[in-house]
Amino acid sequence: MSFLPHFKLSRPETLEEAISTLAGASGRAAALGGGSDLLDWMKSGLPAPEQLVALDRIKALRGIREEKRLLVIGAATCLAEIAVADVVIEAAPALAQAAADVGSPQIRSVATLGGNLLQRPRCWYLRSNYPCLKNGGNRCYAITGQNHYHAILGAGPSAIVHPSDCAAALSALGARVRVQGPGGRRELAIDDLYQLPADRLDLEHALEPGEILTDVVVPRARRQERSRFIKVRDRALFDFAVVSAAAWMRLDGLLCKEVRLCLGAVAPVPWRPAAAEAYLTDRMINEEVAIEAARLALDAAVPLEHNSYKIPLARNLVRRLVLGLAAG
C-alpha cells in the first residue's frame, strides 16, 4: 500500500498569493490542481515537494471566456467542463474531444487543464523509482528494457513519452499558454512549453520556479477550418493513449490551404511532423495524398524492441484524420 509523505498545504485566495508562496519556498513547493497526477507521483515514493499550493480557490484560474476571436480557458478549469462546453465544441472541436477522452468521468471531474498539460511521464521505470536518467541516474532503462509504451520519435537520451491528450490537440490548434510568476506575465506557444530530454532531464516543461500556468488561449475556428482528435488505448475506458493524433486544417473545398498535425504518446513532447504538414499544404486531399502524409509523419521514427507497432498505428491515425477533415 502506498502512503502520501507529510507535506504542508496552502490554499491561497489570489494568484499573487500563490505565486508568492511558491517563490518563497525555494523550490520545495509545487502547485496543486486536481491532484490526479501529483498525488500519485508523491505516493510512489519519488522526490516530493514539502509544500503544496492548492489553486482551487483562485477564481481567476477557472472558467471559459471569449476575447475577440480567441477562446481563453483558465488552467484550473476541469476537463469535464471543457469536454461539454458548447463554445469549445464549436470553436475548438479537437480540444473538446481530447478532454472527453481523458481517464474516467470521475477523473475528468477533478483533473484540470493545466494539470493535464504539466503532468509527469508515466514511464514505469521512473514511477518505480529506478535510478534512471530522469531520477538522477546514468541510463534510461527503457532503451533496452520493457519499452512497449515508450518513444519512437525524439528519444534520446531518455525514451519517455508525454502523456497529455490535451497537449496534442492544443498543439494542432495553434494554442498559446499564459504564465505568471515573480518576474511578471508572459505568453508562449504551447509547443515552446515543452522540452526534450536532450535539452533538460529534470523537468519536461519550460516554466521557471514560482511560475504558474494561468490560461490556455485557443484561436476560434473560422469558416473552412476544421479540427479533430483521435486516441488509441489498450482499454476503452480510462487508459492513457498508446498513440494519439490531432489535426487542424484550413480547406478550400478539398484543397488543403494550411494544416497542423500533432502526434501524442510517441515522443517526449507533443510531436509535430513538419514533413507531413509541408507535403499536405496546397494539395488536394484524397486517399493517395493522405497515405503519403501518413508515411512522412512517421518517416523519422526509430522504434525500440517492443514498440514498432506504434508506427503503423500512428500512420493510420494520420490518414484517418486527413481524410476525415477533408470529408467534413
Ligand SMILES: Cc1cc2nc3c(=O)[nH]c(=O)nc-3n(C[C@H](O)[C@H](O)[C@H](O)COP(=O)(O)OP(=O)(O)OC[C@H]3O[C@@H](n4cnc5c(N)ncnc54)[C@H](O)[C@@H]3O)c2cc1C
Given for the second form:
Amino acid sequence: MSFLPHFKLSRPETLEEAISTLAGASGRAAALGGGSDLLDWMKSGLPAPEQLVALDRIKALRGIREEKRLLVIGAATCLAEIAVADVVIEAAPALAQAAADVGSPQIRSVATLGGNLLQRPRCWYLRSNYPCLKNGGNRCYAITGQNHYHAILGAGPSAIVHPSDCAAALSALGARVRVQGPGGRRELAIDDLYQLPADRLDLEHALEPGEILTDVVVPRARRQERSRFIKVRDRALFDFAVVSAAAWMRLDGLLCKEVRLCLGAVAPVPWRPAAAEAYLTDRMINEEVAIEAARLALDAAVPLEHNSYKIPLARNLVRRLVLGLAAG
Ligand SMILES: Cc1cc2nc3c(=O)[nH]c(=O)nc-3n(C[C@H](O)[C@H](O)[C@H](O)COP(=O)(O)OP(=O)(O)OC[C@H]3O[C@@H](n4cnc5c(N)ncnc54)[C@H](O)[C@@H]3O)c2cc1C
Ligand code: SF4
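One more: the block was the form predicted on its own; return the form predicted in complex with the named molecule.
After this comes the whole thing, all chains and molecules, with the earlier chain placed first.
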C-alpha cells in the first residue's frame, strides 16, 4: 500500500503569487493541476516536492478564448471541457479528439491541459521506484526487461515514451506554449517543450524552476486545413495509448500542400517523422503514397525485444490518417 508523503499546500489566487511561491521554495515545490499524475507520482515513493502550489483558483489560467487567428487555451482548463468545446472541435479537431480519448470521464474532469502536457513517464520500473537511470541509478531495466510499452524511436539511454495524447495532437497542429516565471514571460513551440533523455535524463520538459505553463496557443484551422488524432490502446474504454498518431494537412483537392505528422507513445518525446512529412509535401494523396509515407515515418525505428509490434501499428495509423484527411 502506498501513502502520500506530508506536503504543504498553497492555493494562490494570482499567477504572480504562484510564481513567487514556487520560486521561493528553491526547487522543493511543484505546481498542482488536477493532481491525477503528481499525487500518484508522490505516492510511489519517488523524490517528491515538499510544497504544492495549486493552480485551481487562478482564473487567468482557465478557459478557452479566441485571439485573431489563434485559439488560446488556459493551462488549467480541464480536458473534459476541451473535448466538447465547439470552438475546439471546429478550429482544432485533432486536439478535441485527443482530449476526448484521454483516460476515463473521471480523469478528464480533473486533468488539466497543462498537467497532461507535463505529466511524468509511466515506465513501470520508474513508477515502482526501481533505482533506474531516471531515478538516480546506473542502468535502464527496460532495455532487457518488460519493454512492451517502451520506445522504438529516439530511445537512449532511457527508453521511456511520452504518455500525453494532447502533446501529439498539439505538435501536429503546430501549437505553441506560453510560460511565465521569475524571469518573465516566454513562448515556445510545443516541440521545444520536450527534451530527449540523451539531452536531459532527470526531466522530460524544458520549463525552468518556478515557471508555470500559462496557455497553449493553437492556430485556428482555415479552409482546406484538416486535422485528426487516432490512438490504439489495450482497453477500449480508458487507457494510455500503445501508439497514437496525429496529422494536420493543408490540401488543394487531393494535393497535399503542407503537412505535419506526430507519433505518440513511440518515443520519449512527441515524434515528428520529418522524412514522411517531406515526402508527402506537394504530392497527390493516394493509397500508394500513404503507404510510402507510413514506411518512411517508421524507417528509423529500433524496437526492443517485446515492442516490435508497435511498428506495423504506427505505420497503419499514419496510412489511415493520410488517406482519411485527404478524403475529408
Ligand atoms: C487511469 C489513468 C488513465 C490515463 N489515461 C491517459 C491517456 O489515455 N492519455 C493521456 O494523455 N493521459 C492519460 N492519463 C494521464 C492524465 O492525463 C494526466 O494524469 C493528467 O492529464 C495530468 O493533469 P493534472 O492536471 O492532473 O496534472 P497534475 O497531476 O496536477 O500535474 C502533472 C505534472 O504537471 C505539472 N504541472 C501541472 N500543471 C502545470 C502548469 N500549468 N505549469 C507547470 N507545471 C504544471 C505538475 O507539477 C506535475 O509535475 C491517465 C491517467 C490516469 C490516472
Ligand atoms: S525506460 Fe527510463 S524510466 Fe524506465 S527503467 Fe529505463 S531508465 Fe528507468
